[in-house]
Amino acid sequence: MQNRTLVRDLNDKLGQTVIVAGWLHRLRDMAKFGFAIVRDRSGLVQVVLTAEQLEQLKGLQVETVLKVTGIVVEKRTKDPNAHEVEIQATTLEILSPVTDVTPVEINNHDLDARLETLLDNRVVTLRHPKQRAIFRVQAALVHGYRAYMEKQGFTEIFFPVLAGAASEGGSEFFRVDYYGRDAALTQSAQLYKQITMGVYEGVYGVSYSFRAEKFSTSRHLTEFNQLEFEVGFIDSMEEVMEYVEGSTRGMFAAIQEECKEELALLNVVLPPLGEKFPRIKLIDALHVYKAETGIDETHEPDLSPAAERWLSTVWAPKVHGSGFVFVTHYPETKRPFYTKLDPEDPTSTLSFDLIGFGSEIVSGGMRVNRYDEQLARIQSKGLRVEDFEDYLMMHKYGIPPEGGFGMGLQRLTQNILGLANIKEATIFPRDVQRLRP
């Protein structure tokens, strides 16, 4: 729309005749004349509406949508600090007339509905200021992402979702008929990254992975995206978690200079960074939540969650300064079959998780690169080899001592939000029961 002006823009358009257009947000009609709230993707601005203007909206419902002409005055406030502008507006528009009530409210300042409620009519809800903020942050965190990426000078890689085979084995993968043949929905880009990594050396990307969770709750989804990293010719894990570190503190920086009113709106408190995440064997970290809290889980191939809660909420800012840990060194059993094993310790494996907001959000570690280790890391996992002879030539053909990690989009976007669901930050959100809109 020609000389249309965005509701962040109007401060500088005081005493100006504009063209704004938006969504009815609300309407207050106070008979001989009356105030319009429009919304536009940048924000709210208070329109105030002649007798005649009020009787053209006349039998119509918030979500109508209008283009108003009208002249910037200062808004009359009783803060006089505060220097808020309205619009006088001089011609009232209706680019499409909305009749029908919304079915959940959506001009009050929090949606006041159930989590199926909301996501049953995501249609609608999704223009709650609220619920647009959140994924403004999550577009952001991606920028963010990207610029990091781009400055090391590596390139973005595009992946696949079809494949055929479960890239990290088990049985949670969809089936997919393929032309009579079998194929499945890729689990993650693991396979794909290593092998553009062979091409590039660094890459990442945003890949979409699909897992077939039995479970709807508040953790589970079918389909989900990752932040995706590799880079070859490196010495250790070390490296790798470098660029995790560096990684996520330039997403941090990315949606502290572009999120600020949506991080306001949410009442988001970042956590601390600290100088460096620390890093911690697994064995350790479980010795020290030992000693600190008397709950012994040292016999235990993982993390539980309350330990990972007071590991990145308690002892990590208390010593540290961070509310970020690396956690190293877990058992080979719990980690997939393109992990290298520690050379020191072969039931042990050099990989990590970064623990952050009291639960894991990276994944990563150092791969297997030649042919005859990954070839018996494979057989040992109960896979079938010939379910892997592309990824196989890869290694058959040569790639360097490499690594990288996975990030989990959504996960990270709840924890920053403080959000109880995960769906919350999955804009169409996918599970077991969902798979609408």
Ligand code: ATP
Second form
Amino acid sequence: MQNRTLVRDLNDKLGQTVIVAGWLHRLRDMAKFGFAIVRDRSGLVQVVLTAEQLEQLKGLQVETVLKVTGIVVEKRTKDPNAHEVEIQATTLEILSPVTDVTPVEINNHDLDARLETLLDNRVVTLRHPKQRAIFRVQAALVHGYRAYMEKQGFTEIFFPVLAGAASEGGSEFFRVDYYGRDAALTQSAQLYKQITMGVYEGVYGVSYSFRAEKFSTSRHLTEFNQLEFEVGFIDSMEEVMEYVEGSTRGMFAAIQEECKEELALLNVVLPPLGEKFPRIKLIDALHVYKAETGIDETHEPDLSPAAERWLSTVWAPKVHGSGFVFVTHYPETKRPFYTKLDPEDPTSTLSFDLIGFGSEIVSGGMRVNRYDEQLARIQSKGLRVEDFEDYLMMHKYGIPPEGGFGMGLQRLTQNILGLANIKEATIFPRDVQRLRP
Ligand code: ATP
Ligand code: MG
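For comparison with the form predicted alone, please write out the form predicted together with the named molecule.
Full assembly next; the chain just shown is listed first.
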């Protein structure tokens, strides 16, 4: 639209005639005149309407799409220092009339709806400023990630979603009829990331992962995105963790720069990052958990959700001033066949999770890069070698010592914003029940 001014830029246009376009967020009819609150992608503005303009809106509901031409004037408020502006409308044009009442009220400060109602009516509820803010933060996280990776000189890769064979084995696959053949949706970009280690040495990308999770939980979707990373010619797992930490700090910087208003609207106080994210071996973490809480999970091969929560919201902030903690050296039984075994203890792996503000956000580690070693690991896991032809081909033709990670984008958004359910951090979530909208 030519000559349109966004609401956020109106402050600089005092006394000028402007064109503003957006949705009718709220209407107050004072008989002789009226107030329309108009919402665009940048904010809300009050528009003063004449009786004739009010008449134009007769029978129309909120969300009607409007084009307003008017003069920017200082708004009369009780606070003399407020310096807010409003628009004195000269003409009003209706771009798209709405005659139905919205299924959920979206013009209150908070959206008062159960999660299922909110998602059933996503088409409309997404328009609420707080909902909008969530996905602005998510976008800024991705900007920060991409900017960090580009600065390192790494290459962005676009991974396929359709695959002929299971990428990592396991049963949680969605099957697809592919011209009569059995295909599947990828559970991860693991194979593809690793193949590129024969070329680019450092890659990143945003992938889609599909998992036929058996249950709906507050932390699992059936379709989600991962911020992927893989790097070659490394000496240790520590190097991979440094990239996790660097990119995470870059993402936090991006949201602080790009999303001040959104964070304030959502009442989010970002948890501290600390000087350096602490690193702790799984077994040591379980012992600390036992010593401090009395809960003994030292014989478990993994952290329980409660232990993840305690470690990242109580222990790490208190002891290390950080809401993030790396937990390392998971047992061989808990990590996939491509994870490198710890040379000092082959029952353990060179693997890590990053736990942040409540739960696991990242999984990563060093990968097996030699052919013989990979063949042996596939066999010892009881997997069929013939299913891994493409996998083994890259090892056969030379892959450097390498490692990488995958970071759950919706999980990260959920934890940073303190949302109770991951579906709130997913613009169009899919779970065991939900496939719409
Ligand atoms: P979890 O133990 O939390 O189920 P995982 O270890 O099975 O996750 P990974 O394969 O390590 O998952 O995936 C990498 C990251 O992707 C996880 O750290 C998490 O942030 C995210 N993630 C994994 N599964 C899901 C899911 N079903 N829905 C949303 N995000 C997920
Ligand atoms: Mg994991």
